[in-house]
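The form predicted alone is given below as one chain in structure tokens.
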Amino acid sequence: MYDKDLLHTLFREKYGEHPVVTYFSPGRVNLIGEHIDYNGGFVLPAAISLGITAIVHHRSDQVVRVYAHDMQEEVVFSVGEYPVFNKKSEPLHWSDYIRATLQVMQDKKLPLGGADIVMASDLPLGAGLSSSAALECLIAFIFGEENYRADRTQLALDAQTAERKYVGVNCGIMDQFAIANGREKEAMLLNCATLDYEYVRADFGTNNLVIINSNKSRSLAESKYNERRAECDAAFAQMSPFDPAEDLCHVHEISLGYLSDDMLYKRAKHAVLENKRVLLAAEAMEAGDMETFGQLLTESHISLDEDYEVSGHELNTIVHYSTHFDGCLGARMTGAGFGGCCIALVEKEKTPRFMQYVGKKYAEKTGLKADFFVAEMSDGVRRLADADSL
């Protein structure tokens, strides 16, 4: 969480002395279950202690002023004055996620007022920790707290609609759902087909969950994401006449034999087996069996690399040296792939040496510097207590 005192000082410098409220929206890490949220599978995400902090003054007019400290940039507009979205010829701007979220809320005829907002993030952008979903959920909660406080599923769905309908990314529901519904010290076993979920104890015992940012930009992630979705749809269409499953993740393994195309076979194989790994991982976490949990992480990465083909040299290098370190129980890429982050389960007493070793080897092999974070599971998007907002 970003330093709130610094943000309060910055707010006063930008917008003067006003009554303010502090909000926090976490990023998320997906422990296991990659690229199957849009195939009806189970996923195991958790909100984390890194995220976006915002100091907010709710105005009596319709003016919205947002200063993003990370970008050193301000946007100013009035409620209801939104641009035409999905301009494919133009790159996305960070404010597009704000405008898109407000557009969804306006479509629903929710009452919207103006606001002065100063925000900053300690969540690495473009690293696969869902900075965009964190921003969408943050904005929805700031402007619609009364509406969303008791209906966080709707908060997640509206944030997803903003990204899909107006930003133009055909995302699944996992990121927004985990950020809206996160709970401290717990992960979430989410059925993406039904949105049924249960919390799973995220106690790693004598181990740390380490997030490793490759600092490799995910330049292919969006285009390949949409490509993989299309491939999965094609695979399921070929199998559905022979299998009663309602989605790709629940197709019976024997039905994979109906796929004559090797590429579609690999994509479908990943979805079916990854779904099973998620359920096994949740059982292992509940039982405190970290050896099995770590092994499933590594198996997931191998599938994402070889069958789903969304890894890459940088992520593979991190996983290779992580899993060859004595004291690491397992590791995998997390997020869309082609850059971004990995996670590793590492013995606590060996974590500093792990970071030093993997960081050194990674720099030698790639010329890039990796960043390391020990992940803490967090509550979802929220207004901070009054004592934290002064």
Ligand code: GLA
Given for the second form:
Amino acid sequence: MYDKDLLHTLFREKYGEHPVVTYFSPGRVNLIGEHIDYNGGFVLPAAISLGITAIVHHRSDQVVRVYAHDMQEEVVFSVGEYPVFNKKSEPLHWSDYIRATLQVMQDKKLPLGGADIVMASDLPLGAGLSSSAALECLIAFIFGEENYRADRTQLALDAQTAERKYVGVNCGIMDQFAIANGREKEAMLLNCATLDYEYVRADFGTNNLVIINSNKSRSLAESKYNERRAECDAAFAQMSPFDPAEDLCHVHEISLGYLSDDMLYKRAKHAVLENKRVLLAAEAMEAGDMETFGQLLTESHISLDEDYEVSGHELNTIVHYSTHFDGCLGARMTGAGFGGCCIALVEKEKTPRFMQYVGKKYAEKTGLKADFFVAEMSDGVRRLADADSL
Ligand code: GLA
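Okay, that one was the form predicted alone. Can I see the form predicted together with ligand GLA too?
Next comes the full complex, and the chain you just saw is listed first.
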């Protein structure tokens, strides 16, 4: 979490002395269940302690001023009668996520007041830890706390609508759901077909869950993401006449035989088997069976690389050296892929050596510097303390 005192000082410099409220929106890490939230599958994500912190003064008029410390940039606009989102900028501007979220709330005729906001993040941006969903959920919560506090599923759905309808990425529900509903020390087993979920204790025994940022930008992610979705829809359409399943994750394995196209076969195979791996992984975590949990992580990676084809040289290099380290039980890419982050399950006492080894090998092979974090699971988007006056 970004230093709150520093942010308070920044707020005072920018917007003067006012009563303010502090909000925090976490990033998320997905333990397993990749690219299946939009195929009706199970996923196992968790909100993490890295995220976006915002100091907010709720105004009595309809002016919104947001200063993003990471970008050293301010945007000013008003909410209310006029559309706040006109057209997405090319390339995407950070404020597009804010305008998109407010537009969804305005479309729903939720009452919106103005606000002065100073925000900063310790979540790496655009790195596969859902910084965009964290921002969408943060904005929805700041402007609609009354409405969303008791209905966090609706918060997730509205933030997802912002991303799909206005930002233009046809994403699933996993990221926004994890950020809205996260809980300290827990992951959640989410059924994306029904949005039923249960918390699963994120206890890795004598191991750490290490997040490794490849620092490889995810330039392809958006276009390839929409392409994969279309391929899954095509695969499902071809099997539907022969299989009663309601979504791709639930077709019978035998029905994969109806797919004559190799590429569609591989996409569908990933979805069906990844869904099974999620349930096995949740069971293994509950039973404290970290060997099995680790193996499932690595199997998931191989499937994402070979069958779903969303990995790449950088992520594969990290997983390769991670899994060859004595003391690592398994590793995989996490998030949409094509860059971004990996996770690895590593014995606690060997974690510093793991970071040194993988960091060195990765730099030798790719010329890039990896960043390492030990994941801590956190509560979802929230107000941090009672209103404190500056
Ligand atoms: C992105 C999307 C999610 C999910 C993952 C892949 O993070 O926003 O909905 O599809 O990719 O698992």
